[in-house]
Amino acid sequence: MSKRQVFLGLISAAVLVASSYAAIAQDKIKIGFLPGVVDPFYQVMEIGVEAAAKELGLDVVIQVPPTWGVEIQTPILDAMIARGDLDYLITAPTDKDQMIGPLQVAVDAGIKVITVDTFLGDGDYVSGPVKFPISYIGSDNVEGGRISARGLAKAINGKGRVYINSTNPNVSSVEGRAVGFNEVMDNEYPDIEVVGLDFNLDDMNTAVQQTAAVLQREADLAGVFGTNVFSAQGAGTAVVNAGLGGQVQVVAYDATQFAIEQLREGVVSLVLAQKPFDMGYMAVQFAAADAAGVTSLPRRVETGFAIINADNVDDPAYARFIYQVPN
C-alpha cells in the first residue's frame, strides 16, 4: 500500500468516526470560524465549514475581518475567545509569528486550534517551533508557486521580465508561493528574469497602482504573477486598462469569478484554483474526530489544486473548482 493511500485510509477514518460520534460531539463542541479577510476565497471556505458543521449537527461561531491584518484578527480572536463557550478554533492566521502568541491564549483558555490555508511557525506542527494547532489543512504553496512560474513561462515562450504582486509579507501562503516561483525561475528559465515583488495590503486598488507602475517602468514586461484574490485582480486590470490584454500575460492563483472571465478574454493565460470548500469541511470534519477522540489526525492536509487554463475551462472536471459565491 502507497503512503498516499495509507494518508487518504486515515482520513476517511477520521471522518468516518467524526460522523459516528455526531450525537456525542454535537452536546460537547462549538466552533468558531475565523478566516482572514472577506473574499472569495474565504467565502467559500465558509461554505465548506457551514456545510460540515449542519451535516453533523454542530453550532459554528463566525467572524469575518473586514479587512487583512493582525491588528485587525486579533481584537476579534480576543472577543472569541471571551465568549467562553467555543471548544475549537478553524482560522486562518494573518501573521506565521505574530499570530503565535493570541491565538496560544486560545489554547490556554481551552480551545483547540486547527490552522486553514495559512499556518503558524513553519507550518511542522510535529517537530517545528509551533506545535499546538491539531492540524495544518490547506495547500502546498511552494508547490502552487513552482506550478505558476512553468504556466507563466510557457505563455511567454521561456523569456521575458516578469513581476510578482503579492498581498503582505510573513504571511505563510503568499509567502510560499513567491518562493516557488522564484526557485523555478531562477533554476529552471534563464531567459526569464523577475524584476520585482511588491506587496499589496491586500487592496485591490493598491495592486492596480503597483502594478500599473511596474509597467510603465519596464516597457518590455512580459508577465505578471498575482499572488492571491486581490493581486491577481489588480494585476489583471492595469494590464487590461495600459491596453496590454494578451500581451502581458498574467497567472491568477485563486479561481475567482473575475479571473476566469479575463481567462476567457485572454488577459490571464491560467489560474491556480485551490480548494478552500474541502479546507473548510475538512476542518469541521477534524474537530469532530478529535472531540470524538481520534487520536491519529494527520498533522497537515495537502488539498491540492486544479490547473484551468482555456483548453479546460469549460470542462466540468475543472469548472466545478470555479469560486462560486452566492450573490
The other form holds:
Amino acid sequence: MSKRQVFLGLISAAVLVASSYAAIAQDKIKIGFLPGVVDPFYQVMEIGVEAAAKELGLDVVIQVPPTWGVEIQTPILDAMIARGDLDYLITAPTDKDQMIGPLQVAVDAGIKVITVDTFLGDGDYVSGPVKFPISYIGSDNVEGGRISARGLAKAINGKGRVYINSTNPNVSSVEGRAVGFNEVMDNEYPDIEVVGLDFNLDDMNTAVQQTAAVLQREADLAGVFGTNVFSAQGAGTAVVNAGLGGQVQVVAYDATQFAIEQLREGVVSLVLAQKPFDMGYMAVQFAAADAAGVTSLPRRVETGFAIINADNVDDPAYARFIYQVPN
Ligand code: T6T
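Can you switch from the form predicted alone and show the form predicted in complex with alpha-D-tagatopyranose instead?
Zooming out: every chain and molecule, the one shown earlier first.
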C-alpha cells in the first residue's frame, strides 16, 4: 500500500468515526463558519458546511465578510467570540500572520479552530510556529501553482513572457500558488520569463486595469496566471477587451462559471478547480469527531484538484467540480 493510500485510508476512517460519533456530539457543539470573503469558492464551501451540519444535526453560525482583509474579518470574529455559544470555528484566515492573535483570542475563549483554504504561520500545525488549530483542510497551493505553470507553459509552447495577477500579500493560498508557479518557470522553462506580479486586493476591476497595463507595456506577452477568482476574471476580461483572446493564454485558478465560459471561448487554456465543498464538509466532520473524543485527526488534509481543459470540460467526472452557484 502506498503512503498516499495509507493517508487516505486514515482520513476515511477519521470521517467515518466522525459520523458514528456525531450522535454523541450533536446537541453539544455549535460551530461558527467564517470564510474569507463573498465569492463562488466560499459559497460552495458553505454548501459543504451546511450539508455536513445537516447530516450530523449540528447548528452552524455563518458570517461571511463582504470584502477581504484582517480589518474586516477581525471584528466579525470578535463578535462571533462574544456570542459565547460557539465550540468550534471553521475559518479561512485572511492573513497568515496577522490573524494569529485574533484567533488565539478565540482559542482562549474555549473555541477550537479548524482552518480551511488558508492556514496560519507555515501551515505545519505539528512542528511549525502555530500549533493551536486542530487541522488545515485545503489545497496544496504550491502544487497548484506548479500545475498552473506547466499548463500555461504548454499553452505557449514553452516560451515567452508571462505575468501573474494575484490578490494580497501574506495570504497562504495565493502566496503558495505564486511560489509554485515561479519555481516551475525558473527550473523547467528557461525560455519563459515571468515579467511581474500585481496584487489586486481582491478587486476584479483592479485586476482588469493591472492586466491591461501589462498588456500595453509588454506587447509580446504570451500568458497570464490569475491566482484566484478575481484575478483570473480580471485577467481574462482584460485580454478579451484588448482583442487578444486566444493569443495571450490565461490560466485560471478556481472553476467559476465565468472561467469555464472563457475556457470554451478559447481565452482560458486551463482551469484549476479546487474542492471547496470537501473542505467545508470535512471541517464539520472533524469538529464533530473532535467533540466525540477522537484524538488522531490529521493536522493537514489536502483536498486535491480537478484540472479542467477544453478536452474534458463536458466530462461529468470533471464538470462536477465547477463551482455551481448563482452568478
Ligand atoms: O481562490 C480562493 C481561495 O482559495 C483563496 O484563498 C482566496 O480566493 C478565493 O476565495 C477565490 O476568490
